[in-house]
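One chain is shown next in structure tokens, namely the form predicted alone.
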Amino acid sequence: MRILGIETSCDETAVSVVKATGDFPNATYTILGDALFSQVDIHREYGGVFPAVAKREHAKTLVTMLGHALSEAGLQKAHETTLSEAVQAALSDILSHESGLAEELITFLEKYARPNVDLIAVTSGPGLEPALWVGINFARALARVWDIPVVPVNHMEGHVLSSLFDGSTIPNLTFPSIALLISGGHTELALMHDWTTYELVGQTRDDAVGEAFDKVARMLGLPYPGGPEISRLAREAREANLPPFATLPRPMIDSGDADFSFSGLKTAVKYALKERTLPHDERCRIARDFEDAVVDVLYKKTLWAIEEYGAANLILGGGVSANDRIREVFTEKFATYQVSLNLYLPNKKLTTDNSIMIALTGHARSREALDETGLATLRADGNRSLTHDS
């Protein structure tokens, strides 16, 4: 099976092309195309994501990313040929919101011929709704000329399974298993009952970590995105080995429960900085300061939910899963954890948005694909569940 997976929940433009041999989660997976547009240096003027240039970048790229993922796949085969007015007319209302995507996909179809695909995956949330629609129209529009099923894909549990992919196979795991999912929109420990069955045991109850991460970079002046610089100036304080700026709490560290709170966290930066210029190793000692009091927090809690449910495996994922200090002390931590545990990272180059990570769960998911007349209950949902998936 070769699938699709189509990308763009927030300021990613993603496309690629996985073909799976055999069934999930017993499949051996190969990477035939990836292309991937990322939008950081445009939403770095506004110090954060800004939904309409996210819209307005996707509409413009996607064509562009899926015509290099499919030439990489070598799947992109010239065939000249004219579409009917009534299939233009359908991708032009397919499209309508899209500006200049319909336009752009009619010239790229009438170009290529139908490529040897048999499922297209796309992202229908959680995410921006604005981005989200124009992945799911696109979806939508290569489906109705090339007859293809789609399979609207969760994008937390495209993270799950990223983290769990080794560059060719998904490894068999026993159950129950915890995953901890950290991004600049979530912080959440799912339960992982089986394969695309969750039970959500814990979340923040305000800020997501990677969002607390960007505010504090902002009170630094630091540019967005913030989680990599703060990191970066925590390991200049801690390779001097800079004594700590402030004392800085560790927000229901010992609530006896898997929920998260980083709020209070944020604000003690707030108040410890006082509104003042600090020269460079002050900055670098608050930033480690603000990233030891996360770590514990995020360590805590996750073993807090490992010893309550008996869990065989941890999988760290979303963005935040790069960070290098949270990698560090959860595999310190956790490789003289006295139960037998196994913790699954991500590769660094798969904890950003991709849609790597969709084609795979597309590919779990296969069952629940659409055909032309599903199609019309597909929707963009922001706020989409990893619980009510499954």
Ligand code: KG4
Second form
Amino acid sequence: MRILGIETSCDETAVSVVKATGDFPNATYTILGDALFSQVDIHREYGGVFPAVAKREHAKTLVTMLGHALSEAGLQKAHETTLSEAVQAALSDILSHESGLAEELITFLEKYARPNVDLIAVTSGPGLEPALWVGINFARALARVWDIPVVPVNHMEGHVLSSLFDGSTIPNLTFPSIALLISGGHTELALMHDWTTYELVGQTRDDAVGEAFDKVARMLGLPYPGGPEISRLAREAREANLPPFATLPRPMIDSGDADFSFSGLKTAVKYALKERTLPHDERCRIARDFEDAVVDVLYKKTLWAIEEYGAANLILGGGVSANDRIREVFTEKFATYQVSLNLYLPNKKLTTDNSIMIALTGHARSREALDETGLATLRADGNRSLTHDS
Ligand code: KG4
Ligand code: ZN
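Now that you have shown the form predicted alone, what about the form predicted together with the named molecule?
And the full complex, kicking off with our chain again.
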């Protein structure tokens, strides 16, 4: 089965073609084509992601990404056709809110033949709703012309599979398993009862961990996205063995549950800075203090959940799982914790939002593919939860 994955939930516009041989989870996967455009340089100017800008950029870039993915997969075959007026009108209607996209797509579709693809997987949430809609409507338009079913994918489930994917297979997990999902919008501990049944056992009560990284970075005068910047400064402080700058709290670390809170930590950094512009060394020190506090809390909460639910596998996923310190500490501590605990970290290339993870999840959920009637009712769900999906 060939799956076309589409991801537009935040600031990455991604399209890929993944070939699955066999049934999930025992399939072998081949990435036939993968195209991704990161809007990060555009959003950096604004200091964060603006939904309206993200939406506009997705609309501008999707057809190009589709072309790249299909041509890399050897599935872009030139074949001049003329779409009937009825089809053109249907596409214009489906894409009426995505400026310029219908025209560009019609030109593309009149130039190339229907590719040999069996399923379209598109992110339907969580994420920024205006951004999600572009991907959904694009998928609906393709489904209309090519007559291919569409499966709406949960972005967070995508991060879980992204972490498990070794480049060609998904391991045979035993359940229950625990997933720690950390990104710009989420901080969640999810208990997996099986491949499609998730239970949210803990989450942040205020800021997401990525959001805290981004806000603290801004306080330190560092550009967006702040996570990698903080991480770079913190590494400098560690390598130079600089002393701590401030004693920062570990919010809720002993609360005896799996919930998180990061806003107090962010405020503690703000007070420590006293609105001064600090010299580089001091910024490195406080970046490390902040990162250490985050790692301590993430580790302790995750350990709590593993013990509470007797999990045999720990899956770390989401944009923040690119963080070297978190990866290091988790690897070190969980390796010595229990021989029988398997830790799955995403390949660095697949930590950020991508469409390969959406295609993989689409394969896992291929039974949930929608026909034309179902597709007409498909909505973007900015708050789509892992828990209510199955
Ligand atoms: O999953 P993701 O790409 O997008 C969302 O779905 O939110 O995560 C983006 C978040 C940003 O907050 C970014 O600062 C953070 O991941 N991030 C990091 C690192 N790389 C990205 N945070 C800490 N350390 C990193 N190395
Ligand atoms: Zn994400």
